[in-house]
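First, one chain by itself: the form predicted alone, in structure tokens.
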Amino acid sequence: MGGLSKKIFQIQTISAVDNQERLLLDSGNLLFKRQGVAAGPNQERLTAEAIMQIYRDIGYDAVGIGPLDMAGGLDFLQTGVAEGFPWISANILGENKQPLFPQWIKKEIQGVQVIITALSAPPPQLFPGVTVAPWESILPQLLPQLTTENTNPFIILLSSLSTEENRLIAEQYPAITLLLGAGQHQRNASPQLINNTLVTQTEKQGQYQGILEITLGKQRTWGQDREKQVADLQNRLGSLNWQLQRLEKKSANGTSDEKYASTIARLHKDQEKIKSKLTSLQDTIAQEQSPGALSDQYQCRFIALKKNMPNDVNTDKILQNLNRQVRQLHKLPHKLQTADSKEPFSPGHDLVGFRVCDSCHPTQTEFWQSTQHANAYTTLVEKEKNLDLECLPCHVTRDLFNTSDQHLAKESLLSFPSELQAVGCEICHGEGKKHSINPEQFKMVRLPGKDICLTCHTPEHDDNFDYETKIVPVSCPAG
């Protein structure tokens, strides 16, 4: 969620500086991180409500519905629409095959009709009476309607479909001017022109902010990459200049320039031709960037939302209120343990905690206590985030070598005893119960692999993580 505050700050800052008309769009998979979310009050729904409030406050124009957004149920999304959230989807249909959400939103920018529509990828399990219609059946009906009812529209498609489906759509429907993807497993995708459709995508859930600057033309065709054309011509001109200088120097130093005369003359002609092309191209660029240009033009950039970037003040207030709600939700007496709790671990759990390790490995335990891993849970307490189920998994001791343990209900982490309230020995070396009983038969992992570390040290939480460098300060001494 920290990336969201930085994202809003960037949006506010850019909007204040350039003072241009803008569209704020999101192609979906915005609210949840998994496919199924329990009913009733829980942290995931509280977080989703906070995200929608932030998007409403900043003034998002349209948000496509992705399969992860449906995890809380369609009623949850429809309530958002009733409260003014701009959810759209052209292919989520009810029992009567009528759309359950607005199919498009229309804006006018620089005198051009801009229409934003969306296609949703189906979730793993559909809701009773609900159909997520395939794009093959929706677009043949929708696009003629949009192009007939509006003059020369700039059509934007927000899509949570796969990369291959987006490619097919772009190839078959040139009326779509811009396609913004929201694939669940994709990173930043620089704009690619497919047929007449510009296709691009920003990495999911708060790691980057994508900025697409568009100059609208008189017709819905994308202009050529003029910057590349200029660069190519300048490179050719530079090469010719170098050749001319070299040959003219040789000619001046020689007894006769006849050997080089014809080549020099030819290169001078080529030089003039390229200069003429550059002048013509620069005139074309000036015309295309002026109001009323023929073709649409674009520039794209991705802003990495680094941890040291400023946050938006109003967004931080909403997130602070969310934290208070989460603490209140999870602050139940039967879930909490005091720092001195000696209650036994959950039945069947083979984690023993660092104090058991200390009985045989005092040197290593003393070293561990000097590392940031030992204070990982304390940092959450200091920030009042120790009841946050999004933070806890990386600040307590879990068995990351056990696949089933990685999928334990996050709520169970609230009742972990003090021995596990840290990134302890067993998170790197494996659960220690059997080893503590028979160390010769049950060996521990000596050095965790990179995958173990990357479970928590993700780009979202640690954008400067390098395994080879960071493993050294936390590696226990031998002995």
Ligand code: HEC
Given for the second form:
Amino acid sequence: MGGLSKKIFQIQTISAVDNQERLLLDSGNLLFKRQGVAAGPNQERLTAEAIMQIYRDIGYDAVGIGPLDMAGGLDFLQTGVAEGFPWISANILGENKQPLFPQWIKKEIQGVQVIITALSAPPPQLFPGVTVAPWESILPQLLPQLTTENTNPFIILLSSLSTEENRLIAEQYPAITLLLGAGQHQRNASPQLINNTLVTQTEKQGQYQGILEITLGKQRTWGQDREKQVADLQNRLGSLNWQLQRLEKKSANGTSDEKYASTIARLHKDQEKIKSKLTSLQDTIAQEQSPGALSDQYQCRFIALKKNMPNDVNTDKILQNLNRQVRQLHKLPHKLQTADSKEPFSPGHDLVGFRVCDSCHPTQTEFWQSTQHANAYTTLVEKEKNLDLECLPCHVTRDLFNTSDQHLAKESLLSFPSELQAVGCEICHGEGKKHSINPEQFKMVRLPGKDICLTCHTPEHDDNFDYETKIVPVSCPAG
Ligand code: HEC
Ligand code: HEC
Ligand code: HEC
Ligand code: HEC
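Would you generate the structure of this protein in the form predicted in complex with the ligand, following the form predicted alone above?
Next comes the full complex, this chain leading.
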């Protein structure tokens, strides 16, 4: 969420600067991070509501429904639609096979009908009475409808389907002019022209903002990237010239033999070929630029989110309000929210906290207290984020060596005892209950591996984590 405010600021500056008509689109998976979000008021739902408000306020034109968006139930999304959020999906169908969401949204840009539609990937668990129809059954009906009702439309498909499915769709349906993918495992990739469909994708929950500049032409066919083609040919010509010069100099120096002569002749031939390609390419470009022959042109940029961007004021307000709601929610007696969650945390789990270790390892404990890890929870308190389930997992002591820890209900983080409110000893050395009773028999992990650090020092929270360097200032001294 930290980056969201900067991202919104960036979108607004870009729109303000170039003053072009623009569409703000997202292919989905923006609300939740996992499937099966519990019912009732909880932090995940409050966060999802805040995200919807932010996207609505900045004026998103259409957002496809991804499987992760469905994690809070379909009512949640339908309420969003009722409140003006532009969710679309052509293939989420109800009992009578009727679409449950708007299947497309129509906009007019520079006199061109732009139609945005969306295909959702099915979530792992379906809802009773709901089907997420396969694209093979939806597109053959939908596309003819869109192309007959509108003249020469520019059709954009927002898709949370797999890269492979997107490719098949692009191959089979040239009527789709632009396909924006949003798979869960995709990375930024420059747009690819498949048949007549331009296929793009941006990284999930973006560190990047994808910007596609499109010059709308009269035809719904894509222009080629002529500048690049010209540059490529010119480069090849340049390197040929260089090789020729070198060889000609050598043969002039008297080293000439048959071999040089034939190579020089071949290079001259290649040179002629490329020159004539270049001329005909320039003719094509001239034709394409003549009036009446204009096709759609595009340019694609990915703009990295800058760390030093200011925050967007409105977004910050919404996020502050979210923080207040979350604190309020988590101040309630804890039983209320753990009703539907798994095991509540009990310190009887084999973590004992740093005070127990201190009794036998005062030197290391004193050292640890001088590191930032000892302050990790206090840092959250200072930011009023100590009741935030998004922050707690990396600012307290959990048992990272034991995978069952991952199944602990997140809410249990709220009731951690004070000796675990820090990135404590057991984060790096493993749970210490047995060792504290019988240190000779039960050994601790001496040197924590890189994997342990990376659980928290993720690129998102520490973009220059280097194990070799950062292990030094946290290594407890002997003695
Ligand atoms: C995935 C683990 C992770 C999560 C989740 C996380 N943090 Fe951190 N946080 C870190 C790590 C690692 C550092 C140390 C990074 C560094 O200093 O290089 C850190 C440092 C900080 C710092 C001190 C350094 C700074 O950037 O000013 C603050 C404040 C902070 N986190 C607040 C938060 C808040 C607020 C949240 C929840 C919105 C949060 N963190 C969620 C891992 C996490
Ligand atoms: C961020 C990780 C980290 C934390 C947190 C941490 N340690 Fe360590 N500790 C290390 C590393 C690294 C070493 C050095 C291991 C080596 O070089 O073999 C070490 C070494 C030790 C040793 C062995 C010293 C020796 O060589 O005889 C003890 C005992 C120890 N730590 C106890 C503690 C205690 C107690 C705490 C909490 C108060 C703590 N550690 C917190 C990383 C950590
Ligand atoms: C009752 C005293 C006692 C307590 C409590 C205790 N230790 Fe130890 N610890 C020892 C002794 C003794 C050794 C040396 C064992 C050996 O050399 O066989 C040791 C060794 C270690 C080592 C080196 C690796 C090893 O197992 O030999 C680490 C790391 C360590 N302790 C961490 C901790 C941490 C973290 C805690 C708290 C969770 C803790 N200890 C609590 C007595 C204790
Ligand atoms: C449970 C999450 C967690 C784990 C695991 C973790 N850290 Fe950290 N680390 C943090 C947080 C949070 C901070 C920032 C604390 C603050 O400033 O409040 C931090 C700060 C640091 C810092 C000081 C700030 C900086 O980036 O220079 C170093 C160094 C560091 N960690 C190294 C490590 C190393 C090495 C490991 C693995 C042995 C490790 N950490 C494991 C959460 C973690």
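Positions refer to the first chain, counted from 1. Only the largest set of C-alpha atoms that superpose within 1.5 Å between the two forms is called the rigid core. Quick caveat, the model's predicted, so the values are computed rather than measured.
Peer 1: Determine whether the C-alpha of A82 shifts by 2 Å or more between the two forms once the rigid core is superposed.
Peer 2: No, because once the rigid core is superposed, the C-alpha of A82 moves less than 2 Å between the two forms.
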